[in-house]
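We begin with a single chain expressed as C-alpha cells, specifically the form predicted alone.
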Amino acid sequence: MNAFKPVLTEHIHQKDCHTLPFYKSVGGYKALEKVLAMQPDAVIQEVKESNLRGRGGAGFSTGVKWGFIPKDSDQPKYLINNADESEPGTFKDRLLMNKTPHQMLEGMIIASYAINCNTAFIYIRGEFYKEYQVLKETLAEAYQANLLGQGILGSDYNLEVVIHRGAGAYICGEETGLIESLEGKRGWPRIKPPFPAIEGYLHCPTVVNNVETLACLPHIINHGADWFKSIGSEKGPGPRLFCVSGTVNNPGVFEEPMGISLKELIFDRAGGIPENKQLKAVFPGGSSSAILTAEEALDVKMDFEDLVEKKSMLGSAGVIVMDETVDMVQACLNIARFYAHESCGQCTPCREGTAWLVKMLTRIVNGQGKPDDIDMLYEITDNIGGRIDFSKGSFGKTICPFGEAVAWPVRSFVEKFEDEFRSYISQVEAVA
C-alpha cells in the first residue's frame, strides 16, 4: 500500500500558497472548468458517490444533503460556507482559510453551481480577522478573475459571495442557529423540520457545508468517487484534518486518511506525551464528544463507525489529549463552565441544567460536595441530553444537539472517573 499522500494540505508551507496565481499553478480551479460543462445532477452525483460525509462534527452525506434541495422551486436557492469554527480543540478550518482560501473557494464555487445556488455566503467567526483580511483578498482576485460575479469562465453561471462576520458565538456553528444569525436576529437554532434545504435562510433552499467538506469538492472532481473512496475508511472515506492539542509534545493539525488509529495520532504524529507521564484520557472529537478512557483511545480508530462503538463520536476530529496529571473533576467544571457561557438560553433543559451542573461541580472541587452528588450529575445530565443510546442516532431533549454536546462529555466524566469525583467528596465526609 502506498504512503498516503496529503491532499487539502499538500500545498500549505510553500510561498505564496494563499494567492490565486500559486493556487492556479498547481492546477486550480480546474474542476470548475470540468463542473460548468457538467449538468448540476451530474455534480450531485459524483458527490453522493464518493461518499464524503460532512467535516464539520454530523458527518452526514454531502451528495444527499444536496439532493435534498427541491429541483421544481422557483425560489432562490442559497449556500452557506460555515467558518464559524467554535469547538474547542479544533483549528482545522483556521488553517485552510490562512493557506489554501482558493481551494476552499473553488469548492463553494462547485457545490454553488450543484444546488442551483447564485448568491453564497461565507459565516466566519467574528474572532477570526486575520483570517476574514485574507478571504477578502481571495475573493477580490476571483471576482477580477472572472471566477465569481457574472458569466463565470465564460459560461451562463453567475455567482455571489458575501463574507458575514458572526460574533463569537459557539451557538452559531450549528446551522439552523448560524442561518438565524445571518438573517440579522438572535443565533437561536429552529425546530427541525422543515430542515434547511427546504426552508433555510429567508425561508428558501439552503445548503450548510464546513469548510473542509467544500475543500474536498475539487479534488473529488479532478480525481473521480472512486479515487477518493480508495483512501481510509470504507464508510466515511477520504483525506481528513485532525487537530491534536492538549498534554502532547507536538500539538498541530495532521492530514490522514480517515480510519487512522488514535493511537498512531498521539504517539506518532503528534509525538507522544511530554516527559513519558502516562495517558489518562482523550476527547477524540472536541469538547462536545464523550471522552475516552487511556485504554479505549489506544483501541480505537478515528472515523465515524468505531467511535461511536466506543459510544463517542469523531465530531470535528479536534483530540484533547490528557495526561496522568490532569484532574478530572477540574476538568469537567472547565467544560461545564464553557457550555454554561455558550447555551443560547432558548431551552429550559440546557438553560437551566448547564447552570446546576457549573454549580454542582463547583461545589464538589471546593470542598462541599455530597454523597448522593454523583447520582445528582447523573440526573441532571439525562434531563438536559436524554439518555445517550447510540443505535438509535439522535435522542436529546433540546432543540439542537447542544444539549447532547455538554451532556455527553460532562456525564462520560462521571463515569470513567467517577473515583476521583468521590474522592472529593470523601474529603468532605472525613473532615466532617
Given for the second form:
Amino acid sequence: MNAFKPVLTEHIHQKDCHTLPFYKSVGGYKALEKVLAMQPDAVIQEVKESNLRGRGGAGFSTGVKWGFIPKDSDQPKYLINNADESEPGTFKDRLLMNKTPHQMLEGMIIASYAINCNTAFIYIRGEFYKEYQVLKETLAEAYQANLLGQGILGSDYNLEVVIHRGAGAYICGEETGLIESLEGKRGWPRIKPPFPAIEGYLHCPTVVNNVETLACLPHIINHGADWFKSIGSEKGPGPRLFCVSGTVNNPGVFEEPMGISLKELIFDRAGGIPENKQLKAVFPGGSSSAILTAEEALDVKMDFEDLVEKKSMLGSAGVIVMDETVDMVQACLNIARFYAHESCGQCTPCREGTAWLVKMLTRIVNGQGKPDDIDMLYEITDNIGGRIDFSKGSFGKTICPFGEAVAWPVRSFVEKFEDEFRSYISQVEAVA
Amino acid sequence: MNTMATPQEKFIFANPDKVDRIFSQYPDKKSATLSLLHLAQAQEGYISGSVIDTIADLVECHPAIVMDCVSFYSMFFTKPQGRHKIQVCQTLSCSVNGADALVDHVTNKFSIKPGETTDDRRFTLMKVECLGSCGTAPVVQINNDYHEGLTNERFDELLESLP
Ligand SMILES: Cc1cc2nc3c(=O)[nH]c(=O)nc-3n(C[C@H](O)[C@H](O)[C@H](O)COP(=O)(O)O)c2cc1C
Ligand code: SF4
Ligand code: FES
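With the form predicted alone already on screen, would you show the form predicted in complex with its partner chain?
All chains and molecules follow, beginning with the one already shown.
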C-alpha cells in the first residue's frame, strides 16, 4: 500500500491557506465547475458510490441521506452545515474552518446543488467567535468571485449561504435540536420520524451534514468514488480526522485513513504518554462512546466496524486518552456532570437520571458511597439508555440519542473499572 | 418622595442596519431570534427584560418564547457580568491537564468562586463545558478569545494584562 497522503489537511501549514487565492492555486473550486455541468442525480450517485459516511457521529451514508430529499416537492430545500462541534474530545471542524474554510464551502455548494437547495446555513457553535469571523471573510470572498449568489460561475444555479451562531448548548449538535434552535427556539430535539429530509427546517426538506463530511466532497468529485473507496476501511472508507487529547505527549488532529490502529494513533502520532506512564483507558469516539480498557485499546482498528465489535463506536473520532494516574471514578463523574449540565430536560429519564448519576457519583467520590450504589448506577443507566446490549445498540427510552450517549460511557466506566468504584465504597465501610 | 418605579426604558438597537441585515438572511422572522440576542448582548453586555420585549416585538412572538431561549443557552446572561468573563473549561481533557488549578488560581487571586464577579466588576469567573479545543488543554475563553495550553504563569500574566 502506498503511504497515505493527507487529503483534507494537505495544505494547512502553508501561509494564507484560508484565503480564496490560495485555495484556487491548489485546485480549489474545480470540483464545483465539474458539478455544475452534471445532473444533480449524478452527483448524488457519485457520492453514494463513494460510500462516504457522515463524520458528525452517526456515520450514516451521505449519498443515501441526500436521496431521501423528495424530488417532486415544490417546497424549498435546505442544507445545514453542522459546525456545532461540542462533543468532548472533538476539535477537528474548528481546524477545518480556520485553515481551509473554502474546502468546506465548496463541499456545501456541491451538496446544495445535489439536493436542489438555494439557501444553506452554517450552524456554528457560539463560542467559536474567531472561526465565525474567518467564515464571514470566506463568504465575502466567495460572493465576490460569484461562487455564491445568483448564476454561480455562469450557470443558472443560485445559492445563498448564511452563518448562524449557536449560543452554548451541546444538544444543538443533534440535528433536530439544531433545527429547532435555528428556528429561534430552545434546542429541544424532535421526535423522529418525520426525519429532517422530509420535514426539517420550517417543515421543509432539510439535510444536515457535518463540516468534515462536506469537506470530503470536492475530493470525491475531483478524483472519483473509486479513489475514495480505495482509502482505508472498505465499509466506511476515506480519510478521517482523528482528534487525540488527554494524557498524551503530542495531542492534536491527525488525518489518517479509516482503520488506522488506535495503538499507532496514540503511541506514534500523538507521541505516547508522558513520563512513560501506563495507558489505562481510552474514549475512542468522543465522550459518548463506551471507553476501552488499555488492553482493548491496543487491539482495535479505528473504523466503524471494528469499534462496534469492541462494543463501542467511532462516533466523532475524538480519542481521549487516560493514563494510570487518572481516577476512573472521578473521570466518570466528570463525564456524567457534562451530560447532566447539557441534558435539554424534555425526557424524564434523561433529565432526572443524569442528575441522579451526578449525585451518586459525587457521593462515592466524597467517600459516602454505599454498597448497593454500584447496582443503582447500572439501574439508572439502563433507565436512561434502555437495556443496553452493546452489540445491538439500544434505542427506546428517550426522544434523542443523548440518552444512550450518557448511558454508554457511564456504564462502561462502572463495568470495566468496578474495582475502583468498589474500593471507594469499601473505604467507607472500613471507616464505619 | 416619588414612589413610582421608574418605567423601564425601551431597548433600542444602536445599529438598525445590522438588524435589517439579520432579517434579510432568514426566510422567516423567528429564525432571527438568536442572532438578535447576540447583537443585543454585544451592545448591552447582558439581556435585560426590555431587550426581550424589543426582540419579541421584532420577531413577532410572545416575550416568553424569547425568554425561553435566553434561559436555555449558556452564553446569554440576564444580569450584568464582569468586564472579562473568564471561562475555564472543566471537561475531561482539560481537567486531566490542570484546569482545576486554573480555577483555584483565580479564586485565590481575586477571592471569587465560579459564578462570582469581583467587586470592581473587572472579572467574572465561570466553569464551562468542553470548548472544542481539547488538543490544547487546558483552555480558557476570556470574552470571545480562546487561550490555549495555559500554565499557571501564563494565565497569571494574561490576567494582569487585562484592564
Ligand atoms: C447529542 C448529540 C450531539 C451531536 N453533536 C454533533 C455535533 O456537534 N456536530 C455534528 O456534526 N454532529 C453532531 N451530532 C450528530 C448529528 O445529529 C447528525 O447526525 C450529523 O450532524 C449529521 O451529519 P453527518 O451525516 O455528516 O455526520 C450529534 C448527535 C447527538 C445525538
Ligand atoms: S434524551 Fe435528553 S437531551 Fe435528548 S431530548 Fe431527551 S432530555 Fe433532551
Ligand atoms: S475538554 Fe476542554 S476544550 Fe474540550
